[in-house]
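Consider the single chain below, provided in structure tokens and representing the form predicted together with its partner chain.
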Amino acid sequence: MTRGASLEFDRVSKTYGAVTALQPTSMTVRPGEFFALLGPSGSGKSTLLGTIAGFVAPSGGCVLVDGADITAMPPHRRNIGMVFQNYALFPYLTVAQNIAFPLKMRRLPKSEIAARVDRALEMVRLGGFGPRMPAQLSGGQQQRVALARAAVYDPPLLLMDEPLGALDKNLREEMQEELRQFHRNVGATILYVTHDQQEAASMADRIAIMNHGKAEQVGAPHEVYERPGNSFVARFLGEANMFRLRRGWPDGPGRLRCETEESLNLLACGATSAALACVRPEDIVIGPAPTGRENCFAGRVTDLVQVAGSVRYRVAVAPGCTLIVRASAERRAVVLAKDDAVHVGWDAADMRFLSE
């Protein structure tokens, strides 16, 4: 098992003329961690990955692997593995020759190359596929060849740029499980780029949320989900009911009472108010009778959709204020319909303050 490398970005930035692809970014990835870069298209994820692999020369700052500055090192000396979105398999080489490529570049003896290639093929469950050409494989199989090729020389750091982006949903989920298993087996540090928050949350130890070339927030999946630092993070990681606040004042120990733009009165936990407050749809309870929660409103169901295992309601509680409520299957005992008068409620502890 390989010992994973640590990775540090120290104010790394990149501009293309007038375009800022990456604002000065500093963060640390721990040895052996599965770290996801999550963000919408154009947020600078690939650019950040490129500075590690060596295709993108940073405009400023430096990249450190295990404490050593690699910013100026040519790509082929970095000993980093990378899996590309479209796999980048060499089409004129067989599967075995593809996997042997990095070992040939390292001038390993023929017998050892053959042994290692066989082991790598076994690892990705493609034993016997060595003589095939890449074009004769399915997307998932090509993906596994790309993984075997990037891992066959035991790099302590593996970069993956949307490696499952080209696969359909079922295969994606299967490969996610396989990649997690792979990570447990090899022990290398993995930096994983994706724009799918579900994928990031289910696979990564920690996530960095990228937006406009900047890391907005870094933390464990449940941390960033439950305590988003700003409205972008809150919205990007699933649905959020967002309230714009006018003012707030203390109401008991550790409690704040706030007034929203729609003149709703809300009770939240915290010491100081911020510009926004949010509550997740699944933290709201819904029913025909008053809910007895600290925040309680009467409203009317304007829309409902059945989703796997739960129902998603839209409830109008005030002019210009419609809440999204997700009720799980067990709470569905009371059947609600469109235009029903309902009560919704949630506790102060489920409210989060956010900056813009």
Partner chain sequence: MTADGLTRGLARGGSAMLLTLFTAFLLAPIIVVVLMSFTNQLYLTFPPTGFATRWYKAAWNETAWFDASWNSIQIGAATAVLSMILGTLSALAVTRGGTRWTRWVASLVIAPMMLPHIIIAIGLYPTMLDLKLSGTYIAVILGHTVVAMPLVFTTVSAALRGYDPALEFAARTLGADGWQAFRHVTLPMIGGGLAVGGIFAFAVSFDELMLALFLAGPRTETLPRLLWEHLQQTITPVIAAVATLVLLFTLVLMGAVLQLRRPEAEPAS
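Positions refer to the first chain, counted from 1. We call the rigid core whatever largest set of C-alpha positions still superposes within 1.5 Å between the two forms. Quantities reported herein were computed from a predicted structural model and do not represent experimental measurements. Compared with the form predicted on its own:
Fitting the two forms on the rigid core leaves the C-alpha of residue 93 displaced by at least 2 angstroms between the two forms.
Now that you have shown the form predicted together with its partner chain, what about the form predicted on its own?
We keep it simple here and write out only the one chain, dropping partners and molecules.
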């Protein structure tokens, strides 16, 4: 198994004239970690990835791998594997020849190349596919070939730029498990770029939420989801019901009573001067009778969508205030209908205070 490399960004930035693509960014990726850069288009994640690969020369700062500064090193000397969204396979070479290509560039003996190619094919469950051409493979199989080619020379660091973006939804979900297993097998550090929240949350040990060229928050997916640092992170990583606060006042030890712009009276834990608060849809209880929760409001169902395992409701609780509620679709559970009068509620501990 390959020993994963540590990766450090030390105030790395990138400007194109008057345009700032990447603000000074510092973060560390641990050896062997699966680390995802998550954010919308133009957030700086691909620019950051490019500085590691050597495709983008940073305007400031430096990139270190295992403590060594590689900022000025040419791409071919960095010993970093790369997996692209479009696979980048050579169409005129067989699967085996595609995987062997980086080994031939390193002038390894033929016998070692053959052994490594066979091992790589077995690792991605494509044993016996070596003689085939890329056009004879499905999208998922082509992506596995790309993974094998990136890992065949045992690089300590693998970069993946939207590698599942060209696949349909079902195949993407299947390939997420493939990538998790691949990571366990190779042991390399993986830096993974995506705009798909579910994809990042299901695979990564830690994620960095990128926005406007900077990292808004870094942490384990569940930590960032449960304790978002600001409104952008809360909205981008899943759904969030946001409340703008007018004022707040103490309501017992460790408790705060808040008034929202819609004149809702909310109870939360802690004390804050933040202008925003949020509650996640799955933390809200919904039913025809009062919920008995510390925050409880009457409302009306304005819309609902049934998806696998849950029902997503929209509930109007005040003029200008509609909440998203996600309820588990248990067997034989009563599904409320549009225009039903309901009550929604959640506990004070489920409220999160946010900066803008």
